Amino acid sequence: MGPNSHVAVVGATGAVGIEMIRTLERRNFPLSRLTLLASSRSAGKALQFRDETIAVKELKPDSFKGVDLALFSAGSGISKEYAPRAVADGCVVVDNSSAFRMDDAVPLVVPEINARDVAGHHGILANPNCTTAITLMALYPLHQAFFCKRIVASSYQAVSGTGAKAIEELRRQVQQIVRGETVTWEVYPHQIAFNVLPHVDSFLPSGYTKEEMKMENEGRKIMHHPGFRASVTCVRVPVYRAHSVAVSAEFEKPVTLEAARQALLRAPGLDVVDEPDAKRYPMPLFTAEKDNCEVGRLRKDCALDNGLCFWVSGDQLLKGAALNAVQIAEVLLA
């Protein structure tokens, strides 16, 4: 893969796919040709990239002939079916779904944390779960400083994590409530407007959801920390864009607030927004459409030895998805 690559985006018309196209343009990714792929329903739609209008093509088994790099964001079923075909045609795949994340042969990468893992790929690289990526942006620098044993966390996840239809559902419900109409829903099992759902992804026999277990499983792999433990409650909130996570972390080494703050200030891709007296702290309203994640509300944990509490917020569609995928592609090029 060289500086004049032929790049494809799979799932180009979805919420993450559109952000992938914007991010490639914004970061001036060196490509000579962009192919946009989606289901037959979306084929023929036109999207803008740089100064050209590109028609979306239907995803087919032979779509990857001559393609150097494919960014996938069309769900794990599509990834499982088409990513191996793309690799067989000589293409490198960066996949945003859960299909390959826990595959030992596939690097799971947050470039600010484990960019070196990219070199071990066999054609497919995986993007982590959005909540995991955003949490680790703040947790990993603290882990480097103090060695994290475990976390207890609650997420506040925006509807953008479910996709474009969920964003539209929240918009519609807000309008229905304002007009005094009956509220309707299809995407979520309950009304999301003016409500919170302690239910993200499907439930497991343990009582946790799949989403809640991703933090521990993916965190172990990304941080190369097999003993890492995470007890997480994932909550969907009526926010359009950007996830937030409240974290209580326990460390092996003694923790000071000053050392923690310095570790976070040095961390790439992370802004410290922590002036409670001035009412400055991370909020999804201000991290939406922003590349960097934000961390704040930093304080000693009252209940844990060597514990720290913090609040981290980041754009689910960017660092949680499209931006991270493009950053992986940039590491591949470098």
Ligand code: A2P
The other form holds:
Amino acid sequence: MGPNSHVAVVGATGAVGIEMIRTLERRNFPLSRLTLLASSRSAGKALQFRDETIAVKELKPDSFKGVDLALFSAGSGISKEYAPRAVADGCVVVDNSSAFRMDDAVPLVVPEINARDVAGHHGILANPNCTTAITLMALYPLHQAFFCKRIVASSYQAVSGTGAKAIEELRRQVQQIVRGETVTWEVYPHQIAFNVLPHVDSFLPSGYTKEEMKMENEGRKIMHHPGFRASVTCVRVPVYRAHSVAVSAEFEKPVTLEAARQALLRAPGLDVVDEPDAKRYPMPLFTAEKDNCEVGRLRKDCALDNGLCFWVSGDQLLKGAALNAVQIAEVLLA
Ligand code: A2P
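Having seen the form predicted on its own, the form predicted together with ligand A2P:
Entire complex below, previous chain first.
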């Protein structure tokens, strides 16, 4: 792969895929050709990249011949089926799904944290879960300073994390309510407009959901911290874009607010927005469409020894997905 790479986006018409195309353009990713792949439903659809109009092609087994790098975001099933085929054709895959994240042969990377892991890839690299990536952007600098033992956290996750159909569902429900019509739903098990659902992903026998356990499992791998523990409640909220997470973290070493603030101020990809007296704290309305995550509401946790509470918010289509994937590709090139 070099400056004249042929790049493909798989799931190009989806909520994340569209952001991948924009992010490649915005960051001036060095590529000579861009192939856009989706289902047969989207074949022929025209999408814009730089000053080119590119027709979406149907994803097929031979789609990766001559492709150097593929960014996948069309769900786990598609990744499991097509990523190994792409690798067999000589392509490097950055996969946004959960299909390979916990595979020992697959680096799971947040470039600000473990860029060095990229070098160990065998063709596939994984992009972390969006809520995990956003949380770690603030937690990892604190872990480096004080050594994190465990966290207790609740997420406030935007509907765009579920995909384009969920954005449409929230929009439709808001209109139905405003017009006094019957509210209908297909994507979520309940109405999402003017509601919150303590249910993201499927339930495990433990009572946690799969999404909730990604924080501990993926967090351990990304931070190289096998003893990290995380008890998380994931909640879907009627926000279009950007996830937020309320975190209580317990550390091995004594913490001070000043040292914590300094660690966060130095952290790449993170902005400290923490002036509660001026009513300034991170909010999804303002982290949407922004590359950096924001952290605020920093305080000593009154119920933990060596504990800190914080609130972190970030665009899960960007740092939680498309931006992180393109950053991984940039590390590959470097
Ligand atoms: P399509 O738009 O043609 O259905 P989202 O996460 O926003 O729902 O987007 C999912 C992405 O994955 C879309 O680009 C979608 O394409 C793509 N996709 C879904 N199923 C398939 C499939 N069987 N083959 C290729 N792409 C698929």
